[in-house]
Structure formats: C-alpha cells, structure tokens
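Form predicted alone, single chain, as structure tokens, below.
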Amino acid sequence: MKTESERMFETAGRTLPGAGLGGYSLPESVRLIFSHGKGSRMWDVDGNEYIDFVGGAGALILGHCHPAVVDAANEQTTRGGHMFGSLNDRAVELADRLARDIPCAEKIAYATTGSEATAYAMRLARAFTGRDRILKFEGAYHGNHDYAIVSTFPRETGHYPQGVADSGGQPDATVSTMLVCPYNDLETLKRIVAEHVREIAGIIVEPVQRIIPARPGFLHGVQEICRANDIVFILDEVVTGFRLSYGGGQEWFGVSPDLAAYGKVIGAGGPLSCVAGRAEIIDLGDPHRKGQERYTYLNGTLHGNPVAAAATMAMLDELSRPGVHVRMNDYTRELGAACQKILDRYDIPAIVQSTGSLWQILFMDRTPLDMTDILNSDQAAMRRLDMELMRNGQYVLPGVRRFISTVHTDSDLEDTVRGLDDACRAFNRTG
C-alpha cells in the first residue's frame, strides 16, 4: 500500500518539473512533502517529525506559526488582504518603521521578493550613475533574475572579471554587463575597478556570502572603493537583514551602504521585500518623475501587501526585544560546539562554520575565504552527511547553510546532537 507521500509525489511528478518547487531536488529515499509546522518543528504528510533548520530559507526567524505573527496576519486579512494602486495604512506604518530601523535607510521602496529587491537596487544604481555594469562576487546568490545568476554556481573559479551564465535562456547581454571578482579579495577588486571604473554603476555584496563571512576590513574596503570612484555600494541584506543583529550586516560589520536589499525576515514569510538607502537614489523611483531623465520604474502587484506588512511589524516587535539576537547567536555557537565534538569523535574531517545564527557543516579544515575554498572542499561528502541527517529527523537542504530561529530549544539541541551522532555512524559505515 502506498504512503501518502508516495501518492502525492506521483501527482507532483505529473504536474511539476522534477516534482519540485524550484532549484532543490532530493533522492527518492528522502523526498519529503510537508503538511504543517509549529515552532521549530515540521511534519510531513506521513506524520514524521523534523527539526527545521531551513526556516523558510531564513524567513521564519520566529519559527512556524508564531502567535504574534499569526494574529497580526489574521486580523489584517479580515480588513483586506490585498490592495493595489494606492497606499494602505499597514504599508505606510511599516515603511516609517523600516526607514527608522534600517541603519542606511533614508527612504525605502517596496518590492515583493529578495530577487526583485536586488534587481531594483541594480536598476537604481544604473540610473543614478548613468553606467551599465554591476560587479558581484563569485559564488554570491543575489536572486533568480538574469543579472543575478552569473557565476553563482561556478564549476571552476578564475577568468576574472568575466562571468559565466548559470541558466539556459539567459541573454548574453545580461552576462556581459556583470563583472565578477573573488570574495574577500580587495586587491583583485581594486584592479578590476581600475580597469572598468567608467563602466561600473554598482558593487553588490553579501555581508556573509552563503556561509563565508566577510574578512575583517573587507566590507569597509568595498565601501571605500565605491566612494572613491562614485560607484553605488549595494549591500545584499536579504539573508542578514534583522538576522545577524537587529541592524543586520550593517550593524554587525559597521558599514553604511548606499542601498541595501531586504527580503525573507522583511515579509515574515509573506510576499514583501524592499530596497532601502539614500533618498536621492530611492527617489528615482518616484512615479511623479515619469517622463523625466533617470526615472526608474519600480512596480509590482503585491508591493506593500497589507497582510505581509502587518505580519512584518509583529515580527519586528518580537525581534526588537532585548537579548533576542544575543540568545540566537549564543545558541548557534553552543550548537556548533556540540556538533563539532561529535564530528571529531568519529574522525570526520569537517568543521561547523557559523556567523550569528547562520551555520553549516563543511568538509574542510578552516573557515572558507571564497568560492575556490568551497569548490576545493569535499562537497560530495558534505551532501552525503546531510542526507543522513535528514534520515535522522533534521530538515536541512544538502550542501546549504542552516538557520537558527528564536524558538529553537534545548531539546532541539539535544535531539540534533543525538541525530548527528547516528548520522556520523551511518556515514562512516557507508564511506
């Protein structure tokens, strides 16, 4: 007799490419269809329980179904779930808060997803400077649009500053307008900027690229290079915003970008994101400027969605309470130390890498500096161990960083360590 997940996967196979929702696929032995989540846990349609370290790709920083977020969203839904073409009160209230709470924000412009926010930031930078090219760092993920997925998933590194298309259907024109540099490498960045300074509109960078932290002084160096050359400094805070600290990567690393892209926590799992930054740049999207030089089109059906705005305000209320980020970050360090002991006990050549509440098990012997380090690590072993973790009640995406939420508990930590112990045993038996 077929299980519920087997029946549903047959339907998914008929109706969805690869029986999936996007870029991630799992082998049939651990394919999952989830039915619901609560706090730090999720349950699949067959009733199996998992500790959730994916957290909606980091969006659910308060875990699943947090009462304050649920209440705010439900209350707004009874008042109206979607409004377009004019302002709504929740969007205005949230914009006022974000302009006060985001360190670099003089104004904000709404978007719907993190991908859209980075696309708008690039567009604004081009309009503001009158230049066409954007520089990104190799291996950085800035979303799913054509300008972003350049050298995001490289098979080999080098050939700077030329980028490589990551997807079929990508026009050559989008790839040619992107320049690529290794992360954490200011010398190469200076050389590329010197060679292309009249062409570069903006430099976009993540404070933590995937799981690779910025080296001390790196982001300050990027900021100085941008200011010295009239280049727009774009910080991609889609993951780190309101997560590393309440002030995000800007507070954590002490930098002040011209523009910052936000998503995930902004939206509380709903359809909302934004670009924040200098008013003179954001104001290029003012619809009253239509027909004027440098007017920049920013528009979307769900921009400023009132339900997502209400949920986000409730989430920010919780995140702004004293000690929230200290507890999350301390918990992550404690979890990492406990997991490292298990890895060492089984002589597994891996480290637990973490920054703030981001963490991942990497098969290498030191903190990675750039994409070359990641490609030179044993990625097959990393994914194999991650698969064993999934078989032992932990929801992770193989080869992808994990997220801690405010509601992960001591019991979760104990269960994680116990599951890792079992996973390591199985890993050593099969490897």
Ligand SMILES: Cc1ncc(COP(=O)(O)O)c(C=O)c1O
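Throughout, rigid core stands for the largest set of C-alpha atoms superposing within 1.5 Å between the two forms. Residue numbers count along the first chain shown, from 1. Remember, predicted model here, so these are calculated numbers, not experimental data. What changes on going to the form predicted together with the ligand:
- After superposition on the rigid core, the Cα of residue 384 moves by less than 2 Å between these two forms.
- Once the rigid core is overlaid between these two forms, residue 30 counts among the residues whose Cα shifts by 2 Å or more.
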Given for the second form:
Amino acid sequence: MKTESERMFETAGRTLPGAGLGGYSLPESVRLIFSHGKGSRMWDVDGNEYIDFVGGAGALILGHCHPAVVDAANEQTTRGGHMFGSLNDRAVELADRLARDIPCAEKIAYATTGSEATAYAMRLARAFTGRDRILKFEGAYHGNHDYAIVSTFPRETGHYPQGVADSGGQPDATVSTMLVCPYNDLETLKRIVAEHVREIAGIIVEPVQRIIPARPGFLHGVQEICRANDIVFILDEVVTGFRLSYGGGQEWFGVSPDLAAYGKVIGAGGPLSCVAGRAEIIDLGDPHRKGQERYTYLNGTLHGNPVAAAATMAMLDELSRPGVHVRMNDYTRELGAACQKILDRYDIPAIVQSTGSLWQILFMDRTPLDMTDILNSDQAAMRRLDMELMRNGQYVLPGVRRFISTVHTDSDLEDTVRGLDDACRAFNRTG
Ligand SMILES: Cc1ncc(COP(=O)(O)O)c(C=O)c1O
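Show the other one: the form predicted together with the ligand, since we just had the form predicted alone.
Every component of the complex follows; first up is the chain already shown.
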C-alpha cells in the first residue's frame, strides 16, 4: 500500500514542476511531505518526526508555532488581516522599532521578501548615484530576481568581472549590468572598482556568504572602497539580520552600510521584509516625489502587512531578551564540536563550519574563503552524508547550510549526535 507521502507526491508530480516548490529537489527516492511543526521539530504526513535544521530557510528563529508569535498573528488576523495603500497601526509601530533596532537604519522601506528587499536596494543605489552597475560576489545569493541570480551557482569560477547567468530567461542586458568578484578578495575588488568606478552604483555583500564567513578586515575593506568611490555599500542581512546578534552582521563585524536588506527573520515566517539605511537614499522612495528625476518606485500589495508586522513585533520581543543570541551561538558551537568528534572518529574528512547560529558539514580541511574553495570540496560526499542524516531523523537540505533556533534543546543535540553516528557508519559502509 502507498504511504500518504507517496500518494501526495503523485498529485504534486502532476501539478508542480519536479513535484517541488522551487530551487530544491531531493532524490527521486525521497518522498517527503511535511504536515506540521512545533518548536524545533517537524512531522511528515506519515507521522515521521524530524529535528528541523532548515528552519524555514532561516526565517523561523523562534522555531515553529512560537506561542507569542501565534497569538500576535491570530489576534491581528481577527482585527484585519490585510490593508493596502494607507498606513496601518502595526506597520507604523514596527517601522519605528526597526528604525531604532537596525544599526544602519535612519529610515526603512517595506518590502515582502528578501529578494524584493535586495532588488529595491540595488534600484535605490542606481537612483542615488546615477550609475547602473552593481558589483556582487561570486557564489552570493541575493534572491530570485534577474540581477541577483548572476554567478550564484557557477560550475567553474574565474571569469571576473563578467557574471554568468544562472537561469533561462535572463536578459543579457541584466546580466551584463552586474560585475562579479571573488568573495574575501580585496585586491581583485580594488582592481575591478578602479576599472569601472564611474559605472558602479553599489556593492552588495553577505556578511557570511552562504556558510563562508567574511575574513577579518574584508567587510571593512569593502566599506572603505565604497566610501572612497561614492559607491553605495549594501549589506545583505536577509540571513544574518537579527540572527548573528540582535544587531545582525553590522554589530558582529562592526560595519556601517549605507543600505541593508532584511528578510527571513524579520518576517517571523510571514510576508515582510525591508530595506534599511540612510534617510537621503531611502527617501528617494517617497511617493510624493513621483515625477521627479530620481524618484524610486518601491511598492507592493503586501507591504507593511499588519499580520506579519504584529507577528514580527512579538518575535522581536522574544529575540531581544538578554542572553538569547549567546545561548543560540553557544549551542551551535557545542553541537559543532560534538559532531566534529563523531566525524573524526569515523575518519570522515569533513569539518563542521559555523558562524553564530549558522552551521554546515563541509568536506574540506579548513574554513572556506570563496566559491572556488566550495567547488573544490567534495560536494558529492557532502550530499551523501546529508542524505544519511535525513534518513536518521534530521531535516537538512543536502549541501545547504543549516540554522539553529532559540528552541533547539539538549535532547535535540543528543539525538543529532546519535543520528550523525549512525549516518557516518552508513556513509562509510556505502562509500
Ligand atoms: C542572503 C540572502 N539574500 C536574499 C535572499 C532572498 O530572500 P527570499 O527568498 O525571501 O526572497 C536570501 C534567501 O535565501 C538570502 O539568503
């Protein structure tokens, strides 16, 4: 008899491309359909339980169904779930809070997803400088729009500063607007900027690029280069904002971008994101300026959605409690050390790489510096071990960085280590 997952997969196969939701596809043999989550755990439609390390792609920093978030969202849903055009009280309260709590924020402009936030940041940078090109780093992910998916998933590296299209349907003109540089490489960055200085509107960078941490001095170097050349320094805090610390990557690395893009955590699982930064740049989106030269269009049906805003405020109350980030980050280190011991015991040539509450098992012998290091690592082995982990009750996306939430527990840690032990044994047996 078919399992419920197999039955639902057949429906999904008829209706969704690759029976999936977008960028990730698990091997054909895996039929995984989730039905619900609570805290740090998720269950599939057949009743199997998993420790969740995907965390809604990092959005669920308080885990699933945190009571404070659920109550705030429910309460707002009954008061009015969606309002457009004019302000709503929740959106104003949250904007005030974000403008106070985000280090670089003099003002914020709402958006709906992280992709929208980075697209707005790039557009604002162009409008502010009167230049067209944006420089990004190879392997960085800034969302799904045409300017973002350039050299994000390269099969080989080294065509700097020319970017490579990651998707069908991307206009050449969009791809050639982007400039690409290896991450953590200030010398190449200086060279590219010197050659294109009159064209570059902004440089966009992740404080931790996927799982690669910015090396000491790198982000400061980017900041200096931007300041020296009147380039808008855009920090993509969609993953790191409110996660590495309450002040995000800005506080963690001590940098002050002109603009920062936020999403994921600040939506508390709902449709809310923002661009934050210098008032004179954000104010280009002031709708009273319509018709003026540098007016920048920033608009969407769900901007400032009151349910998401209410949920986000409840989430920020929890997240701003003393010690929350220290605990999350210590937990990640402890988990990483315990996992490293298991990998070493089985002679598996991999490291546990972590920054803050981001972590991943990589098949290499040192912290990666850039996309070339990632491509040179044994990615097939990494995916094979991750698949074994999934068979042992851990929800991870093979080859993708994982997230710790505030509600991962000591027993999650013990179960994870035990699951890794079993996974390593199977990995060595089948290798
Ligand atoms: C650093 C970064 N920027 C932007 C995005 C895009 O966010 P969204 O998927 O909400 O559009 C992501 C998503 O993973 C991200 O990791």
